[in-house]
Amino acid sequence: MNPPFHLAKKEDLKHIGIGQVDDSAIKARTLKLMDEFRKFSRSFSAMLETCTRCGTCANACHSYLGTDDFNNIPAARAGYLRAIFTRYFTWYGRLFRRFSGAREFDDDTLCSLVSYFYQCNACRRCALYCPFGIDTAEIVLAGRNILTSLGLAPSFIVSIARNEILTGNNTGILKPAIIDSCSFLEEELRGETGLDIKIPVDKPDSEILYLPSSSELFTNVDTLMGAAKVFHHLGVDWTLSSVMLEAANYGLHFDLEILKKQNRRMRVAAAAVGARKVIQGECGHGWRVARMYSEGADGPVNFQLEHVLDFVAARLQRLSLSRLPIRATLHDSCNYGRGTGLLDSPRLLVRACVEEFVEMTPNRERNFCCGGGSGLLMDEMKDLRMQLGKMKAGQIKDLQPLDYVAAPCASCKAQLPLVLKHYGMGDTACGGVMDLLGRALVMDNERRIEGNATGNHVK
């Protein structure tokens, strides 16, 4: 088996709860799996029966647009599983193999469905396109599931899976080293501003706990110290969580019970500061998970759920901003476009932040997707990476000379600079939208100093 990437070790996988699989059971264990999945999922049996291999998906794929691979048509690479259920779960692939679709469960079709289903960003563009409104990404993630529970996975995945379930955090960092970069922040702010401006950690009593990507630690640092110059210029009682430094939640990209583990981490955190309310920072699959999953995850939560850029533009006219000389755009995430709606406030401050913003073609829900989600940041991938975001660089192509891509999500930030420099745009920045309000923030230092000294809040 020759996946893109390397395949987690035995003993990684021990240390998630996942077990291997021998091979003379694989066959007999992925049948079970997806006989479970149709039975708890209806949409997923209505999917892999409905298709009708029409094609539209593919001009919708950046995968196959970027491959130009046949099997990354989301129809085809979805049908690897769909021959497989054809064959066993319905009465027409029974009977009629060879005039079905239906296909044996083999070596051969393992190793397809290891290779092309971490090749898709799971972004769901596609079910944007499909007339029947089949969301590839979710076989896709199905699939991913079945194949973690044979012991098949990516060591990338596999480890930052690791790190979030003993830390809570994908970088394995703990609370000493938390509280350490978060004072060095501090110093680099105080430098910045001439503010006392404070990054807490497990602060107790805080109204608002805040998720950020804990990547704002080291590498996406302009990022979080947007969000505290933001928060203190608003009068925010807030805190970091050593207990959860992340936004990020990777079991979406492959296994549901440790999706479920990290988000009931954000509850202990939340609890543990007294926080009324969980702010997420800047990650797209986070801010999906904890939107959209929560509840059906781990039951009702007890305090309110917001995105940064969401409670950030509720209090625009709050902030006194400078208009920064540059020409920029903005990449709408995929989790953020076609999975939770968040499209209007991260426009509205990238425009009070610049001289000039411009929009990509196409964007909103129909942006194409930078390439580097779901967990594909290997660094094995690389080369496949810049195939798959070809359509996205063609996209700000069409925009130059442009001076900054404001990509708020820690994937996007990881992929998207990359991605412009393999396709000659290297002098084009990237970076977040708090990264923008941070530097477009006009801070006044009397008038903060004695706001913070009232004891004034956000509510």
Given for the second form:
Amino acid sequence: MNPPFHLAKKEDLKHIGIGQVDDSAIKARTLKLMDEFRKFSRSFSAMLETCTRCGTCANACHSYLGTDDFNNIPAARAGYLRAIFTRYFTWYGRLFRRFSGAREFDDDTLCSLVSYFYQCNACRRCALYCPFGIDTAEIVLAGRNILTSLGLAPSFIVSIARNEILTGNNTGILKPAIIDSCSFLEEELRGETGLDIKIPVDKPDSEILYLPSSSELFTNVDTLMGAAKVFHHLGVDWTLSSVMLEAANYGLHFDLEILKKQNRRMRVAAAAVGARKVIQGECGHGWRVARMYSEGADGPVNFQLEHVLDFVAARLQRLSLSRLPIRATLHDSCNYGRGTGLLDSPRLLVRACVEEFVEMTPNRERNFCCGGGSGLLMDEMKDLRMQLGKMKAGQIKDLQPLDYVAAPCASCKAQLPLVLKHYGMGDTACGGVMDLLGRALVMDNERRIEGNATGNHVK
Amino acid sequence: MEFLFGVMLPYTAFTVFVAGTVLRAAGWLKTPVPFQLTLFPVPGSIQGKIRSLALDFFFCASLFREDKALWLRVWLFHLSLGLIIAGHVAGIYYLREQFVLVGLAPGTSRLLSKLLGGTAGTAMVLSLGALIVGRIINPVVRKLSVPEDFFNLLLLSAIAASGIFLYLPVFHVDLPAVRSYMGGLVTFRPASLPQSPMFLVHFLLVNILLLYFPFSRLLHSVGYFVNRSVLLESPPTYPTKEGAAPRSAFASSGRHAGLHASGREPMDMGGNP
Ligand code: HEM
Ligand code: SF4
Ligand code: SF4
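Just the form predicted alone so far, so send over the form predicted together with its partner chain.
Every chain and every other molecule in the complex is listed next, the one we just looked at coming first.
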């Protein structure tokens, strides 16, 4: 087997509760798992059984358009599983194999499944194109779940899932380090604004629990600092939690049991600080899991749940913003656009922060994925990921000269700067929406610092 | 022979068609949808959702948005199919004098009925031809295709073509004879088959289609509603309303509850010291 990424080792899988399957038992286990899945989820069998192979989805998929690999056409990608499903779960597929496109389960099929299910960003653009509403991302994620149970999963995703299970965040840091980083950022904020802006951790009796992306403590610090400034300005009673310092939930990418565990943690964390409301920060798939999966994965939710961009957009009147002199665009994370319908607030905020706002074509729910979605951020896939980012690069190239791409999602923030550099647009910066707000916000009694107002930070 | 082809076959085919389609649909519908798979943006109201489904049902609206050339072939085919099915029911029952009901003279009605039927039949053959050609000349679609895709198109073409042949004087079929035969089937008093070889071919092919329909990709007609309704579901709202029923067993026990294939060990949640 030669997938474009490193497979997780046996011991690593064991840590997250996944056993290994003997080679001789793989086929039987796969079929059993497929049978489980078709009883588990309506979309699995209905979406496997309705494709007429019309090819409309080919033009939807940035993965196919970027790699030019036939197997990355959504219908071809899902086709591997579809062919096995037809062979073993429909009687006409059993009887008329060649006629119905049925396929034996063998090593080749298994290799193709592993390889091509992990060249899909689960962006769901194909579902928009398919005349029957076939969501290939659903089939891919179901397929990845099956592969995981066979002991086949990318080492990168497994290691992050392990961090989530052990520490509640992707980076794998523990409370002392969290507090350290937050005090450091508070220092930065004090230096910049002269104000005593807090980034509280585990503050009891907080009204709001804020779940950022843990990367905001180290790499995307401007996003968390932006949020802290805005919360401070609005007088929000908020805290981070060391139980769950993370909106992300890598379970979505490969294993529903892990999704369930990590999602439950949100309830534990909210209860621990007494929060009645959980606000999620800039993390695309994390927001989709929280908004769309919480109830289905772990039952009734007894607190409010809101995205930080919606929360701030609803209070925009109370912020005084001085527009940054830059030309900026917005990249709709797939999990915001098609995934959760978070379309208006990000635009409203970016528009309010910059002098010139331009839209990509296509945009909103028709936007192309950046190529970083669904946990494909491993180093070894970088070359392939640049191909996955080709459509996005084209969209941004059309807007040049451009100062800033606002991409309010941690995965997009990891992928887009590489894409920009790879396609010769290294001068265009990329960051969050909260980053822009933090820079444009005119704080009470603030001593404005030159670089802050002119947007030098940004470029 | 007469009994086999004139009685057994149509009743079997019809039963298989109805029962097969209903069972396949029921199989999908009885499976839970464990999570909302809303594809945004979605209409918030029931009327909006029905409108969206109807636009797709009558006009293939989403295909129109994405691929106009394919849409034209597909829509023309389905439109003519719909007209032909309606025309068969009305035309056979009223012996082509259905338009008398809207005030035309019997002779005019018969002429109009023939004209409409002939046009729809021709449109069907042409659009099916275009679909076959489209499948062959587009390299991507050709590579995606499996033999069944061509078989479906050819079977439907053969049905449409044999139907059009019935218009030709050499293959003439006596409409009252067809009516008394079909009427006999519907009222469970089987009458004898009309004496026309081309009619028998046409009738046999339709029965094959009915027998085959529930197992084939033609079931996209049902799957379409199943998939779309999943994507059109409204998102959840939080906090969850009191007393809402769980969406599936997953919310309480997980995917592997009561199943044996998984071999999963319980996970230690760990904690953050
Ligand atoms: C609710 C009813 C239906 C809907 C919404 C529907 C929708 C569609 C759509 C959107 C396509 C285009 C995709 C493609 O080219 O494959 C299509 C193709 C097709 N449909 Fe339907 N359909 C329905 C019912 C039927 C029925 C009842 C039949 C036949 C008995 C049928 C036969 C076909 C055929 C032969 C194609 C062409 C497949 C090809 O491209 O080779 N459809 N349908
Ligand atoms: S979900 Fe996105 S990446 Fe995956 S097959 Fe569909 S369009 Fe392609
Ligand atoms: S658009 Fe839908 S029906 Fe057509 S090939 Fe793609 S998945 Fe299949």
